[in-house]
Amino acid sequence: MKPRLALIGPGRVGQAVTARLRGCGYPIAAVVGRDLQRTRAAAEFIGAELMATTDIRRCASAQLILLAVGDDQIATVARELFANAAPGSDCTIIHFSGLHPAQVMRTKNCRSALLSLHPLQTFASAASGLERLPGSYCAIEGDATAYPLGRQIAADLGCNAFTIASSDKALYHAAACMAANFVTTLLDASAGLLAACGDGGIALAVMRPLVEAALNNTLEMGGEQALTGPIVRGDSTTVASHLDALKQRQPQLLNIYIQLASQTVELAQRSRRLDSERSASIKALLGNFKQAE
């Protein structure tokens, strides 16, 4: 028998996760939100139309409570939950922040088990999140006694579970942001450079085969073997041309290029395909442009 579930915060993540769990047989006790109209729409997506409410006390009958709220709201909502619904020792409370440890929910009168469960996936919409959850990885952190339930929930979501230490959450979240958010930022900047060369409307389409190949190669072979381009070849003349062009036409991106190129030099050296002499030449070139910036 699956635990009776209540959702607080029916946004994209909350809707996707709860819809998936409802489909796996978790009874829904409540779908709680601030705005009743939006909460009803979310509950309809989940398949629990009659469970929509703005009353957090409706969570009192739940054995599993999901806090799918913004990072800066988790502690506040947890206090409100314990003050009004008083979940007991038979209840597990889960938040979905990649940054905060589970203990951010703990209050003086907390008797429940606390977990954080973070699917490493993007949720552009509830529907796309629901579709993308299966096959994703999910980080679990919190009270060790609740790990079996956390792993079961991850499995029911179709995710592969792994655990991390509370002290590592900020570093873990930085890694996730670099892999997802910063890739988007980098591609947008790259598209801007290509747009400056001609038709900006096709910039992303032009780069798509290159980006997909680079991503697939990196995921399959690792960065050291997948790396290509002028830096790993030790071609300082090409790098100098890039720096000159950026300085003249897109100076706002010069520092980004220098920082990424410096990191790429380190990766190329680890791959043992860039010798110390050519590495030193590229580092000096990057350093000179950074000082002149």
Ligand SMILES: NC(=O)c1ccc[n+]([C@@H]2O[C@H](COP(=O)([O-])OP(=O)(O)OC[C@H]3O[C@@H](n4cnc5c(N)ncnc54)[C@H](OP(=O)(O)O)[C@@H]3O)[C@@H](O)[C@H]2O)c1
Contents of the next structure:
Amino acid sequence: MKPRLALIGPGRVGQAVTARLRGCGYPIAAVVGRDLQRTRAAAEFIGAELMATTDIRRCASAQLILLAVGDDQIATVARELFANAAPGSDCTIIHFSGLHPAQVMRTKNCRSALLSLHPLQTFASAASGLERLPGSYCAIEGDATAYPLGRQIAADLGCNAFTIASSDKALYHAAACMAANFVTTLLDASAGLLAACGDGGIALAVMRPLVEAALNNTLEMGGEQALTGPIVRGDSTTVASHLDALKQRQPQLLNIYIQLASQTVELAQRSRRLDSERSASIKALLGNFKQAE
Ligand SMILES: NC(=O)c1ccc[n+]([C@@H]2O[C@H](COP(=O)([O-])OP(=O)(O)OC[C@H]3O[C@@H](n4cnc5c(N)ncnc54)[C@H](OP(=O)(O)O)[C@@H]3O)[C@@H](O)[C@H]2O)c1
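So the form predicted on its own is up there; where is the form predicted in complex with the ligand?
Starting with the chain above, the whole complex follows.
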């Protein structure tokens, strides 16, 4: 028998997760938002039209409460929940932040188990999030007594689960941002360079086969095996040409090139395909350009 579920915060993640869990047989006790009209539309998406409310006390009968509000709202809304609905020791409360530990929900009068369950996925909308959930990974953190329920929820979402320590959440979230956001930033910057060479309109299309191959190779083989290019070949003349061109034409990108090239030298050395002499010569070149900045 699945626990009775209440959702507080019927946004993109809350709607996608609750819709999927409802489909797996979790009875819905309440869908709580701050605007009744928006909450009704969300409850309709979930398939629980009659459960829309702005009254947080309707969570009192739930055994599982999903607190899917924005990160800055989690602690405040948790306090409001404990003050008004008094969830008991048979209740588990889950938030979805990748950054905050479950403990941010803890108040003096809290008797419930607390978890954070972070889907490593992007929810541009509830519908696209719902579609992308299966096969994603969820990081679970918080009260160990609630791990079995967290794992069950992840499985019901079609996701794989792993646990992380509370003290690692900020580092974990930095990793997720580097993988998702910084890859986007890097591709955007690279498209800018291509645009400076000609038709900017096709820059992303031109890069697609190359980027897809590099990404797939890295995900399949790991960075050490997947790495190609002038640095792992020890070709310092090519790196020097890149640095000169960037300095003259796109100096705002020189710093990031130097930083990433330095990290790439480390990776190439780890792969044992770049010997220490050639690595030292590329490092010296990068160091000279850095100093000149
Ligand atoms: N989006 C992602 O890609 C993603 C991925 C993984 C994890 N997460 C995490 O998931 C959580 C939710 O993110 P989201 O992107 O789904 O945010 P969102 O779309 O902005 O949804 C937040 C929802 O909370 C509601 N809300 C705010 N204060 C409330 C209150 N006092 N009482 C009831 N409802 C309240 C908002 O209602 P209004 O309509 O009134 O504003 C909105 O429906 C965050 O912790 C986020 O870090 C997000």
